[in-house]
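Given next, in structure tokens, is a single chain: the form predicted on its own.
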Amino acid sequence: MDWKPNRHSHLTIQEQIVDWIKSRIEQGDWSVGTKIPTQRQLAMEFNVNRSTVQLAIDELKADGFLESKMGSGVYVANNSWNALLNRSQPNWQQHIESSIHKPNYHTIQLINEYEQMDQIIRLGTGELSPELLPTKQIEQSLKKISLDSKEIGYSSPQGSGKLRRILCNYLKKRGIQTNPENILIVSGALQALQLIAVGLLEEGSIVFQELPSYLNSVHPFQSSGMQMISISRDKHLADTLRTLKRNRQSLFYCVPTLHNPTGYNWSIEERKYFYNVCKELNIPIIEDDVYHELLFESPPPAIKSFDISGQVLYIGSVSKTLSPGLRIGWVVAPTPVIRRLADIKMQTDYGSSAFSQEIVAHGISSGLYEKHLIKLRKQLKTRASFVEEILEQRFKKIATWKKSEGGFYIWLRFHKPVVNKALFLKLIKKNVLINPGYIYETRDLHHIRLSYAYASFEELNEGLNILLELIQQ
């Protein structure tokens, strides 16, 4: 919402809020049955007292525009006045509620909204700071890239042949031997998960994951009717999977290098044990490896490097390292899988950006990408040390954490269960945005995924001070 009351208007703040809500209804933006934002949300958006919003809503209820539903909230009313206004309008709320795609958690919707505001200190975002992006190098690359008409048209279903050939050589560093026909270029890792969900699994299939999990903050599998089951990777893994799987179709999603959100790294022994268990039980693996290039030390080999039977679907991306705006990632998988996913991708977007693919191909083949990674890892390590020093000085008595091994995050655990929705909202009022642990595991009120990758040093210092102050209160 960009609208704010005009404090110099001849109308009172309450009158302006009433008129604004009426306009949303009259224009059809809020049709019959739409649940309006809470009083707290509106007060925060409009920067007014909650009591002012309450009076405005009470007036609209009295006039028949709005109605309350016990324990549910306030909705646009279905009375004669609104029926007249909406006689020619479809009931979009009914369409929305009956659609197959699940809405995201309210907290994540707020995160997505507030991340776009310049005044917000982003302490949890999974994105590089603009100052860490190689903007000048990309600009220089654009001058060196030569294009022909075919290359900037629609690419083949699997993506640029040039980029896929370059990736074959590049992936050898991860111990992955593959061919261009076994690579699909996608618009980021999230699209890869969405394609797998709709293209390889039947409704009701099981997707195994660790807890906490990034998958709980997005819904590619849940919206396709899959059952998410979180389990521990312990010595009983085989028995647990065998018991839960039974005869149902399933796969296991994992982030073995710089796990999101915890930052944990699996050892080589853990990777081999996990692969062998899944292979024995015929459970395909999705290996999400988008962070491995940001490990401060040399990364262990990918699970895909052990794969001799097509058990592992491997996902990579440049969104965490080069530019999220390029929207370029890739899947490495057996030929039938790649063809299936490519077919679905062509049905949805007709291929990833030809220009973005050319930029990534040039960056990797010229060596510029690896030079950027060396510099980026040093910068991230400096930022991690800066945040860890603040934590050591100010948070040691109330929280614990593990020293970062790379990537973006520190998984900060408070001794007491203080990381709740109330804290999240209080921090937003102070212009600080966090990623609370409960978006990755609903019962987790102890953790924050603390990112050192986006906010400036000054913002990191200020934001952590505000966080400490509110928790101590």
Contents of the next structure:
2 protein chains.
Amino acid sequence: MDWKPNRHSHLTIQEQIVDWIKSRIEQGDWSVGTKIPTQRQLAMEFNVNRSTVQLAIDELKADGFLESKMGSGVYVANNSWNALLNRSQPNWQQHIESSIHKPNYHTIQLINEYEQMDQIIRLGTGELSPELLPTKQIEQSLKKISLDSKEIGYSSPQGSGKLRRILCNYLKKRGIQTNPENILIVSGALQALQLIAVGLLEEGSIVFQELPSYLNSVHPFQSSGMQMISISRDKHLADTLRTLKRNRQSLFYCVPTLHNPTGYNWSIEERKYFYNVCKELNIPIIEDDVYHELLFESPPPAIKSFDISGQVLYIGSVSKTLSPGLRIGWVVAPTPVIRRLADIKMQTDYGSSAFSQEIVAHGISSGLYEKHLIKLRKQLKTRASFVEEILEQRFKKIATWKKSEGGFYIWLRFHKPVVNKALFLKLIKKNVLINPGYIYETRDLHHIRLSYAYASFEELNEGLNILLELIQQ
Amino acid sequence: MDWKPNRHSHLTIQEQIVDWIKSRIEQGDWSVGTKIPTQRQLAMEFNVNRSTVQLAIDELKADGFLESKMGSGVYVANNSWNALLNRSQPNWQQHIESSIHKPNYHTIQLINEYEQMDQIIRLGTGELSPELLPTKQIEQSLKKISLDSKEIGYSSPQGSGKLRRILCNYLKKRGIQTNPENILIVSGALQALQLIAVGLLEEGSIVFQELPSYLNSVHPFQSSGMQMISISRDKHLADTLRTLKRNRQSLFYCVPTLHNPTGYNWSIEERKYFYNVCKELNIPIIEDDVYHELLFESPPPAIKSFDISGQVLYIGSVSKTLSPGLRIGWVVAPTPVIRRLADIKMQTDYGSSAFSQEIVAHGISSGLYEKHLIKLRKQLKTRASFVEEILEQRFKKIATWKKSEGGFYIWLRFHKPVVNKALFLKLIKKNVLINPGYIYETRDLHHIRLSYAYASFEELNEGLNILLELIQQ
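One more: the block was the form predicted on its own; return the form predicted together with a further copy of the same chain.
Complete assembly follows, chain above in first position.
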């Protein structure tokens, strides 16, 4: 709420509050049945006496706009619309409930909301701490960028040609030989998944994944009517896939390098075995490779690097390394796939920010990006050790974990199934935000995705203490 | 194609070409049945003798990768994959054809493609000429922007708070009173439509529109299974809508100010009548208002400015005024709607570019935007007069049009139904690109959307001459 009464108005404070609340109801912001904030909250918000708020609310009750429910608060009344001269109003709630796209899980909505609050300790965030972002370097780059008027118009369907040429070079280091026409610039890896969902699969297709999976915490495929099947990569992989796939269209989504949420890495042999099985069964692979540059040691080759059959849709991004605010990622794939995804992207948002593309092109081609990464890996390693030290000292009896090999996360496993929504909510009340395992695997009540990348050392220490305390209760 | 043979390689030029073509086939870029470029084209592309290309192609034919079809060219052979050790390859074409999202019309795909070419004269483009963009001003702004590390992380679900506060102020000039929590930042107006399609409507809902309509040239609603119904706003509007709507969910999409593609404007009375009818029938309105700042005279009030029922979803953008490359637009709507759209946006692309949002915030709050608009309107008016002068001199006998009141477009109507796809393709051959009326109304063969905003004066003159010539043939 941004509004405050105007002390110089010809209306009294009380009248202004009445008008403001009426307009919330009229405009549909507070729909029928909404519980309004408490008098105390409103008084603080408006910076007025609580008695003034009370008088305003009494007036609105008398006029039929609001009603009290015993012991529970004040609500927008059922007949508030009669009070407003029987004006009709769209029933937005009904629109929302019957529409196509799945809502985020409530837990994730809360995470998105609480991540915006300053005082919160973020123990699970998939994002670099502001102090780890090369903000000053980017600011310097902005001063050096000279804009080409043509480049800041509508982009070509596949994105900036300059950036795509630079990426071809950059991808060679990952063992990937490609051409600008095999690259599509997207607004982050998540958009790539969204485009693949609506552009390459028929409804009812199967999307295979491992468990736990990042894909369970977002819904690009689920919202398009795909069936998610979780399987494990063992020696029966080929049989399992064959049995489950039957004649259906399918894809396999995987994060072989610094897996989200576990942080695990596949060996080269696992990668080759997996690729060969998928090739044999004609199951395309989505290789989500957005974390590989954060491995403390040099990463094993991307699956895409031994893809000779155009089987692998490779996704990269700078969101985990340079700045998520840029919203720049890329897909590397066979030409027909890239053309198709580019066509849908043009119908969806007409391309990604030209300015962001320019900044990424400048960062990579100037070598600033590479330099930043070297520093960043060191900082993340220090942070990982710091957290592992705390875990060693205080969590050893109640949990297990694997030493981090890079990236942001430690997949912390509690012996007992204590990580439920109640714990999540209790922690929020204590200003601590976690990413519970159940958003990556519904029935998992043992894990949390612990991130050492965002909170400060003090916050990590304090947050883990609070977590420990609540769990031990 | 970006590849050229390397003259310093240990392989011969011919060997390199053979390898390169094999890799196109292997990687699925040239799938079975693809017609490959002619020898002449390849020779030009590679900057080598045609005879070298011929030898390479002969080798590939002998090995079963390619085959000639008499008089028609060289194709990737059916058994090319046997040649490649019987490797399996996903059938991407089949994936694409059975997937969910509609492809763009072929004409629009061609427009998107040809717009990228330097020598083309763009007579229909919905985009400002590079010379009309305030490139230098933006470049200057970039030097002044100081970045906050927190702002370049993942954005809050609704977008930058700073930009939303600035927009509240800015929208007052349009007669719209709103709050930051009633605003969602989107990556351009088209994304807003996409989010509304999947977030507020059940499958089979009705989207009303006028004809011709911009919505026919993109498919946000069609791809989500909505039914498009075109109607005219006459005195029977209420009855027509009531009859067609029955009990279905619905929305009305409109562009009351500088309509796309016609450039027409609704009077205040028409706006009020329309709003009241939709309110009575409980049909929410999408008001697409991205052109209003380009009216040569001051614009009539937005429908949103007299919306007291939360009925209007208002869409604005800087793509038509400041720079499309920013990809920044906004939706103003009741809180539940904004929350819902923000939730889906978080699942789709995690927010819009923080850098673009920063640039827009700086432009509007510094007054640079307003200054730029004053200059821009003058330039567009000069361009409109220039084109109208040409039309007056040369098109009077074969076409009619209305004097432009602002924006980019003149909706040019030819007496005879000459604007068909054949004309479109013939014009492309002459390096002239038009937006034919049929992409906005399938059966319309009379109109083109003539844009005076993109091409230079010389190009406008030349392009219109070529158009005239072809039509008179």
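Positions refer to the first chain, counted from 1. Here the rigid core means the biggest group of C-alpha atoms that line up within 1.5 Å when the two forms are laid on top of each other. No experiment lies behind these values; they were computed from the predicted model shown.
- Core-superposed comparison between these two forms: the CA of Gly71 exceeds or equals a 2 Å shift.
- Comparing the forms between these two forms, the C-alpha position of Glu462 differs by less than 2 angstroms, with the core used for superposition.
- Relative to the superposed core, Ile25 undergoes a C-alpha shift of no less than 2 Å between these two forms.
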